[in-house]
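Given next, in C-alpha cells, is a single chain: the form predicted alone.
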Amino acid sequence: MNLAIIGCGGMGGNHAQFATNCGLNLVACGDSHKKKAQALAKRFGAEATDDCMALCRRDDVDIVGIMTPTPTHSAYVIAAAEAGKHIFCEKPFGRTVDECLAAEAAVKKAGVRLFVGHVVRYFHEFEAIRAQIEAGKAGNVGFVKAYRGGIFPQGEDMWFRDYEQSGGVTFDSSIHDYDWIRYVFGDVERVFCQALQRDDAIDYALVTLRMKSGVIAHVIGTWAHPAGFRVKVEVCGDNGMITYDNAEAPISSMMRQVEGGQPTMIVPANPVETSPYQLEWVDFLAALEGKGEPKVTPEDATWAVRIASAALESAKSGEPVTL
C-alpha cells in the first residue's frame, strides 16, 4: 500500500520510518515548509510538495499521515476521507471535541479506517501495568498517579507556544495520561485542574480525575524541565502499589536534533525490538486487513479531547467540570 505524509517534522519522519518498516511505500511528503518535505523525501525516494491538501486526492495513494499542529488535523482527515483514504493522525485528534466529531462523521460516511496515534496504549512498560491491574496484583486500585514531563517543546514556528493552538502541556502531554487512565479504567465522570502557563515557556498542570468506577487519579503535565524527560506511575490497590519510573527502568530518549544540536522536544522510546510507535503501525494495518480492531478508536481519540477540554475548561473557571 503507498502512503503519504502530511507533516515532516520530527513525528513526521520518525513515522515514515516505521511505517515503511511494515512494508508501506512512501510515494509523497507535504510540508507547508516545502524543505522540510523534500528532505524527508530524499531520504526515502518520493516526491514533495507543499500543497498538502493535494497529497489526500492523489490517486496513488491509499493511506494519509497526518503529522501537523493540532488544528489542523480536522480538516486534513476530511479531506481525506472525503478522497477515500485510510487515515494515520497523530494525536491529540483535533484541537476540539466538535473538531473531533466532524472527522469522525466524515471517516464514517467515507467508510474509511482511522487511527489516532495513542502510543501510551503501545508502550511495553504501560502495558505490563495493566497486565498486572488485570491480575488483581494491587487488588481494588483506588489511586492513580501519573507524571510526565520534559522541556518546552519548540515545533515548526513555535507553535506549542501559543495555547490557544497547542493547549500547553495541559492538552498536548498529558493527553496521553487521561486517555491510558480511561483505557484501564474506564470512563472519567469529573475533571479539575490548576495550571500554570506562562509565556516564557513555563507550563505545568495538576489534573484530578474522578472515574465513573469511583478510581481517583491525579495527572501531574510540565514543560518546564530544563532538560531530559520523565515519565512515572503509581498505582495504589488495597492489595498493594504498582510503580514505574523511566529513570529507574531500561528507557531511553530520542532528540529531535536541530541547528546547533540542541533537542526542541524529546520523544520517548524503549530499547526493544519493535518500537511502540511502529506496534501502532502493526495494529492500524492488521486491522486494515480485517485482523481485528486496534486497541485506539476514533471514539477514544475523542474521548481524551473531551477529558483534555475539560481540564483547560476546569483550569479557566476554577471548577470542576462534569462529563
Ligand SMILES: NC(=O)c1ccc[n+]([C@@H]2O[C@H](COP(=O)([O-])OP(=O)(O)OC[C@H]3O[C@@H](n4cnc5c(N)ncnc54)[C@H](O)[C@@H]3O)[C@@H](O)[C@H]2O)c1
Contents of the next structure:
Amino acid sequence: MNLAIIGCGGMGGNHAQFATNCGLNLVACGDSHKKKAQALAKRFGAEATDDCMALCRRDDVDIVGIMTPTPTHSAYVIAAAEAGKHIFCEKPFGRTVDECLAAEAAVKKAGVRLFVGHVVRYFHEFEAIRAQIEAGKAGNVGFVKAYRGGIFPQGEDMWFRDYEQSGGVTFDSSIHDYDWIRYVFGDVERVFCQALQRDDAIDYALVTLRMKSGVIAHVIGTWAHPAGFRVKVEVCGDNGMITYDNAEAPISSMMRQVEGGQPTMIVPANPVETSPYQLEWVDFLAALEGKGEPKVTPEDATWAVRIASAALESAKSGEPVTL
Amino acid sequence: MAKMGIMSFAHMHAYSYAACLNELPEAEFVAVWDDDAGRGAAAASQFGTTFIADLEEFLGSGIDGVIVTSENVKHRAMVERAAAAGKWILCEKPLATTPADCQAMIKACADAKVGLGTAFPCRYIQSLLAVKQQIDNGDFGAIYAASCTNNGQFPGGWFAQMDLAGGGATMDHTVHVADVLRWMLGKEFTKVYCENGHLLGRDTDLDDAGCLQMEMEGGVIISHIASWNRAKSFPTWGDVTLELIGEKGVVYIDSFNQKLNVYNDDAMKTEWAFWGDNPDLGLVADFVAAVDEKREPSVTGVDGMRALEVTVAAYKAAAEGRTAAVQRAAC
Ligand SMILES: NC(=O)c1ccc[n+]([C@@H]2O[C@H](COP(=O)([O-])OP(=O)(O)OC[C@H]3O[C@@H](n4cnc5c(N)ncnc54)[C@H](O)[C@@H]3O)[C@@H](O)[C@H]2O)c1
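Could you output the structure for the form predicted together with the ligand, given that the previous block was the form predicted alone?
Time for the whole complex; same chain goes first.
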C-alpha cells in the first residue's frame, strides 16, 4: 500500500521510517515548508510537495499520515477522508473537541479507517503496568500518578511556544497520560488543572482527574526542565503498588570528549526490538486488513481531547470542570 | 540543663523524641505522663525515666518543658494544662484539628508567657535546608511551581478514628509539606482544591488518599499527594518529596533518599536503611535550647496553625467540589 505523509518534521520523519519498516511504500511527502518535504522525500525516494490538500487526493495514495501541528489535523483528516483515504493522524486528534467531532463524522461518512497515534498504549512498559494491574498485583486501584516531560519542544517555527496552537504541556503532552489513564481506568468524571504556560517557554501542568469509578489520577506534565525526558508512573491499590521510572534504564553511557570540553551524557536508553511507534502501524495495518480493531478508536482520541480541553478550561477558570 | 517531660506516647514520634532527649547532653528527660498508664510506664522504663500517673504531679515535678505527643484531638487540652503550669511546649503535628483549637492554644501559651512550638522536623532535614539556602541565594530565581508528596503507609490505631485523629490521610499528611513550602518560599497559601476519599481499602472509614492542588501568594501553583498509599510491602514508611520549578532551574528533593537497599532473607522484603542525619534531633535540640533560653521555638504555634488551615481548606474543597480559600485566623 502507498503512503503519503503530511508534515515532515520530527514525527513525520519518525513515521516515515516506521511505516516503511512495515512494508508501506512512501510515495509522497507534503509540508508547507517545501524544503522539509524535499528532505524527507529524498531519504525515501518519494515525491515532495507543498500542496498538501492535493496530496490528500492523489490516486496512488492509500493512506495519508498527518504529522503536522495539531490545529491543522482536522482539515487534513477531512480532506483525506473525503478522498477515500485511510488516515494515520498524530495525537492530539484536534485542537478542539468540535474539530475532532467534524473529523470523526467525515471519516464515518467516507467509510475509511482513522487511527490516532496515542502511542503510550503501545509502550512496552505501559502495557506491562496494565498487565500487572489486570493480574491484580496492586489489588483494587484507588490512586494513580503519571509524570511526563522534560525540555520544552522546539518544533518548526517554534509552534509549540504558541499555546493557542499547541495547548502547551497540559494539552499536547499530558494527553498521553489522560488517554492511557482513561484506557485503563475508564471514563473521567471531572478535571482540575493548574498550568504555568509562561511566555519564556517554561510550562508545567498539574492535573487531577477524578474517574467515574472514584479513582483519583494525578498527572504532572513538564516542559520546564532545562534538559532530559522523564516518565514516571505510580499505581496504588488496596493490596500493593506498581511503580515505573524511565531513569532506571538498561543503558547509560557517557562519551569521552577527546578535544577537551565537558563529557556529554547520553540519556538513559531503553531499546526494544520493535518500537512502540512501529507497533502503532502494525496494529493499524492489521485493522485495514480486517484483522480486528486497533487499540485506539477515533472516539478514544476525541475523548482524550475532551479531557485535555477540560484541563485547559479549568486552568483558565480556576475551578474543576465536570465532563 | 533543661528538665524535660513527655505527655502521652500515643503518637509513634514520641519514641523518637524520647531517644533525642536522652541523646542531647543539654536535656534531662525527667518524667513521662500518659493518659494510658500502661503505655506511659512502659515508655518511661524503656527510656530510663520516671512515669508519673497524676498530671498535676507531673507538671509540678520541676520540669521546664514538655513534648505533647497525644492523639490529635487531645493536643489542645494538654497544651492548655501545660501552659497554665508555665511549661514550654513542643506539640506534635497537626497542632490541632481545627483553627479555633489552634488559636486557643496559641493564646493560652501567650497568656502564660511560655513558648509553643509545632513539631515540624522537616525543617531540619539537611537536603531541604540545603535547597532552602540555594533558593535564598537566588540560585533558582523565582519559584513558579511545585509538585510534592508526603506518601506513607497506613498508620492504623487511633489515626483511623475520626474522634481522635480529626481526619484521615489528608489530615495526617498535608501539614508537613504545607509548612516546608511556607518556610522555603516565604509565602502564604491562598486557595486549595482537593480530591480525596477512602479509595485504598485501608482499615478506616476516613480518607486514605488525598490529592491537593494549591496556590500561594504571587500565583505559585502546587500539587501535593497526602496519602496512605504505600503498600505494607513497600521498603519504607513513606516519603517527603518536592519538585520545584524555578526561573533559573528546577530541583527535585527526595528528602529521605539517603538509604541502603537491604535484602534480608528473614524479612523477605526489600528494606531501605536510612543513613542520613536524624531531623528529629534538630527539632528537639531547638526546643531544648528554646526552653533554656526562654525563647519561642523556631517553628511556632502560628506555623502549626497556618499549615492546619491548608488542611481545613482541603477538606472544605473536597466536600464542596470546588476550590476553597485558605482562611487565615488572627493570632
Ligand atoms: N506521539 C508522540 O510521541 C509525539 C511526539 C511529538 C509530537 N507529536 C505530535 O505530532 C505532531 C507534529 O509534531 P512535531 O513534533 O513533529 O512538530 P514539527 O514542528 O517537528 O513538525 C511539523 C511539520 O509540519 C509542517 N507544517 C506546519 N504547518 C503545516 C501545514 N499547515 N501543512 C503542512 N505542513 C505543515 C512544519 O513545517 C513541520 O515540518 C503534533 O500534533 C504533535 O503533538 C507526537
